[in-house]
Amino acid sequence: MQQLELNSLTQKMPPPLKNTVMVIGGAEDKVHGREILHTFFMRSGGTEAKLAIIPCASREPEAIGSRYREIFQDMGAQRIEVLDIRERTEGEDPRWQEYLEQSTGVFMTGGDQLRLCALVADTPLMEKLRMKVREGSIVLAGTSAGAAVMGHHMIAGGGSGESPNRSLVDMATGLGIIPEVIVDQHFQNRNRMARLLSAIASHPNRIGVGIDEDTCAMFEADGIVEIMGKGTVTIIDPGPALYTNEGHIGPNDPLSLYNLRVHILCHGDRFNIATREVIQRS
């Protein structure tokens, strides 16, 4: 066994965001209340609103970009563009930047979170993007594949169904909106709290997020995530105290984990980011 040494989070966070991210676990209801979607069109304005979709996780880009479309249309959304790129050279189109300009709303779908990354990571488009998140003037919201690259690591890939273990959790470079977190969608609907913890091992200095279908983790500018929908988020704090044995056994060999502090959060329960605290409801 190792305790590790763990950098601390206060010196490599990057300064606090300005606005709402919304990392949402996939699922989420598009024909009924739509609280979780409607609670994105309201903070991007309202009526006032002018969005951008970003489909481009999916092998059908087309198809789900025009669902979104139409589904911020019935809200009343002032504009609506689905930023349709099916090449990384089409995040230096100069027209889609100008309009990322002027959003108030950015929505990232589901698909593969891979190819999501392959696509825009390190363009002009996402520099763009991630600029206009931090100071404050645009709300992200991303669902599924949207929202597993929200993390500087990111889950690719992996299983489910064993014990945690190194093979279990195939992991990538995200797009480093929230650096700090390790997000897992599906959550508790694919069973993947093993691969969650697996990843946790391989990087101790995170947060692992793992949130359920039509459930949000909406992070605020103050620091707090505010959790809302029909399922949980579970938060998986591995602390300074953490014990493993991830750097001294196999790829197939069974995990240890020592001093975890897990929480299940739902519907209107906040969590401290910075303090690695839950807020207790008054």
The other form holds:
2 protein chains.
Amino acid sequence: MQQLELNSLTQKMPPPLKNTVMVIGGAEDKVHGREILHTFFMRSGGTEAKLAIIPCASREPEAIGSRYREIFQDMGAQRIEVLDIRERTEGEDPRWQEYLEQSTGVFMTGGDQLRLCALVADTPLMEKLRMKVREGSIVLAGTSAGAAVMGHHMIAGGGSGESPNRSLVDMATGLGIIPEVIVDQHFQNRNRMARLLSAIASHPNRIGVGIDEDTCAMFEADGIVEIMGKGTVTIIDPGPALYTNEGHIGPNDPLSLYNLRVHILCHGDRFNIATREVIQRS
Amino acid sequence: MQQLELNSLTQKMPPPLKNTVMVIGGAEDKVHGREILHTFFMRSGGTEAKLAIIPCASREPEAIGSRYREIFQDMGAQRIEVLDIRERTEGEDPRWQEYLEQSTGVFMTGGDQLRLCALVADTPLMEKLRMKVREGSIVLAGTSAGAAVMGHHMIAGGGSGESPNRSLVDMATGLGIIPEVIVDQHFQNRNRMARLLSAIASHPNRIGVGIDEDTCAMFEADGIVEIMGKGTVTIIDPGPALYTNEGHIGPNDPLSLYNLRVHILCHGDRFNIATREVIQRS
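Alternate state requested, the form predicted together with a further copy of the same chain (shown: the form predicted alone):
All chains and molecules follow, beginning with the one already shown.
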């Protein structure tokens, strides 16, 4: 049933959309079915879309920008602009803001999330983007580093192969598009459960969202997150009964976290971020 | 349906333990504080202990047996026997059963859990050990492979770096000392969350217990698990509201698991395995 709905959404022109934010775990299929990228393309208006690609996370913005431009052109997009911003001051360029004003879809590529934030956070361009997401006049997608920046608190880096501990994760401030979540990407692929747990211990009023490669958490206007793609999305909900020793230990000491609610979700699963409940499949 | 299974399992479960079973995540400190090994030594009777070392998981049973013998001798143990069993028929040797009858502590080393089970599962020796654990006349400890065998369902091997899926974990039958748990060891150190989740999806009436290196889950007589050591113990409780797609998908398809209760526990934390609640620290 959900499979059918999803397919029909992918294939037909979408209805007028409000506020879809596609948070992609990196390494999305760019060659074969391209399901996630095609969904972004369709939701942005299909051949009528006016797309902006923000490649600023990458150290090779030209190459990665061209790659995505070709993909969306290949799908039939007529108007695509790569916002190859190399200096913060370019975020004030009225040209980009005018283009963004007209855009129906914005795609943020992978790379380094700190680089992306350093270039665009708190610029007029980003304010414009945030406003358009909020009013529902644009579809925003971000993959890998472009996904990491979605929350207010952002995982900037970290390790794996250790017991959860505060020093296992480096936190920074993200773009705050979906402030209530902390996103981690390439999640099971790079064994990032421990670092996301460590992040949640420090920010227990957020929801951890770990997204596997070629997998997308689609945040919809109605507060529903729907999963699409090949892997899983791990939801870590600290819940009302959380206890953590986080404030009472050293940075390398192992963390306690009691009473987490965890959901492993795959294609077609849906989670209500307001009620923090998974929507049972019928 | 799963609720029914859970209830029937609860009814079939053996009575609570009467003594300590120490389930160690591998790589326990053998040189400095040796906290976990010393605790085993003391609980087994200290200098009055009569210890048996079962090195059968290892392909170098002599070397590993000697290593632990020296450690416990160094602590002051007077009577130590290494049960260096190389053939299943030796499990019937009355000599070993007589020694075990008198023993106060049994330590199972690391190695390969399938090898350990192949040599000792369902032998009279193992029946004797199981009976003595149940009646509370012996302290049992197992590290790494010696920990993996504790449940009825045993993780024999598996992978990491993938979305949870059935083929990510190889299951076998363990020694069933603590039948209600599925143990995984070297847990965060080797990024085994996804494989333990995959195991739990197939056996949702069990509790997943992932133990980090140099960390011990001490199962006590009163149904309390207390954590000791340097790392964390991850409890995965499928809980009464679990939904999983496990029965409806292919072996490589990503798993859904809704409504898991997860606890990350560290030194001094305690979990009640009967009520499935963490005991709040005072």
